[in-house]
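Single chain ahead, written as structure tokens, the form predicted alone.
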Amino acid sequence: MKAWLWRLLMNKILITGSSRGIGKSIKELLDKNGYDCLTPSREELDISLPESIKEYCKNIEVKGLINCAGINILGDLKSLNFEDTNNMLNSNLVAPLFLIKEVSSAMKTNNYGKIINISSIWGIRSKEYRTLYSMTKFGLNGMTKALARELGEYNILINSIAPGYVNTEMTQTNIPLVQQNDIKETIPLRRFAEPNEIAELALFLISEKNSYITGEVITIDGGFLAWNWQ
């Protein structure tokens, strides 16, 4: 199929981690804009298992991939263990890599593709108790840049979105309310982002409007990193 015709007819986007938070907002916004979102359940696609990734992806052909699934286990160095480390690495770093590997095959053939990795400001700088999370997000950003170089000749654009504090279930679970209020005072906009604000950026990057942005880690944090150097 000619690449221009494939782009016109194929509007499928694979999104992982779409059941809540940022992933859910991205899925809802893409639905409203006419995209056909594939949002497999864990029974259909278990991202912790390489064979599940390979099996699921061999039956699909997508125009775009958004890696949003991830976990965040907080802890100091003393509390770290192999199980948590492996879970974090597999969910946040290894799974996105092998999903990209599988779906990019058809993208190369069709000379077109858009890939977004949902990263974090903690993949740009870090702080105590976020060792594992930062390991994976720094790695994800490095992966984005390396693959942008490798896949660019096939007109496959890949970027990372690095949100700051977002009003999600994960935020509410990991940060006590009093601490949330303190953090807001360190953000120039004095509030957390709403998930739909991250979704709007994802919509642009996955759309035809983005024709030349690739290999970037785009921060969306209300100015937190620009101002806060604690």
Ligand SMILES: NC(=O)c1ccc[n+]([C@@H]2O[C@H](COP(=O)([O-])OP(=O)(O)OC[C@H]3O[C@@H](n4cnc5c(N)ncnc54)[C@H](OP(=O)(O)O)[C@@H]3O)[C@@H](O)[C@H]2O)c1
Second form
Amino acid sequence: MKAWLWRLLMNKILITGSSRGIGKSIKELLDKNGYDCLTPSREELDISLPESIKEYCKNIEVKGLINCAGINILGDLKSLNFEDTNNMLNSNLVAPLFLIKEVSSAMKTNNYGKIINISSIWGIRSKEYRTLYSMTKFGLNGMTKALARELGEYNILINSIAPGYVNTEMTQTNIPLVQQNDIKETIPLRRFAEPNEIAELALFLISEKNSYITGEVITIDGGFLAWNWQ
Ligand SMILES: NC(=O)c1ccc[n+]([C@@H]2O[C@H](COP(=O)([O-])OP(=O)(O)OC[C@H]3O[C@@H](n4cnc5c(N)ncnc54)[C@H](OP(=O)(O)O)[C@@H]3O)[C@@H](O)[C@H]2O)c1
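Could you switch over to the form predicted together with the named molecule, since the one displayed so far is the form predicted alone?
Below: every chain and molecule of the assembly, starting with the one above.
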């Protein structure tokens, strides 16, 4: 297929981690906006397993990729073990890299592609018990910047979205309810984000409306970092 025709007809976006939380909201918003979303379950694509990534990507061609699936194992240095460390690195960092590697070949051929890595404010600053999480999210932001350079000549734009606190299962599991109200007091907007607010930014970045933003880490945190860490 000619590149211009591919660009016109191809509307497929691969989203990982769309069974719940932020990924689910992104899928719902992209569906509403006419995208054809590929949303594999963990059984179809287990991002912690390199062979699963290769197998799933064998026959797919997409115009956009949103690396949203992620995990957050909390702990101090003393509690860290190799198994959790490998799981975190594979799921949050190695998987996005190899998914990009797999899907970018067709994007290069067709001189068009949009990639979003869902990172975190803890990929810009850090806090207690987030060593593994910050290792992976700082790394993800570094990858975004490095690949923006490498993929730019093929008109493939890649950005990180760095949410603050978002109302999802991950937040409910990792932050006791009693602490949540204290944290809200430290956020200028005095509330957590809803997943659909992150989805709106993803919709813009994945669309043709974004024609010149690449290599950026875009914070969406209700002003949290501006107020707490400058
Ligand atoms: N929530 C926040 O406050 C927040 C803030 C900043 C950044 N983030 C980032 O945003 C992304 C989504 O977070 P969330 O809060 O929406 O998380 P969530 O509600 O915990 O959902 C995580 C998603 O990732 C999938 N996933 C995890 N491990 C997987 C694996 N090995 N293979 C395939 N899928 C896997 C889960 O699938 P299953 O249903 O199969 O488990 C689920 O769809 C993550 O990268 C997270 O680090 C979240």
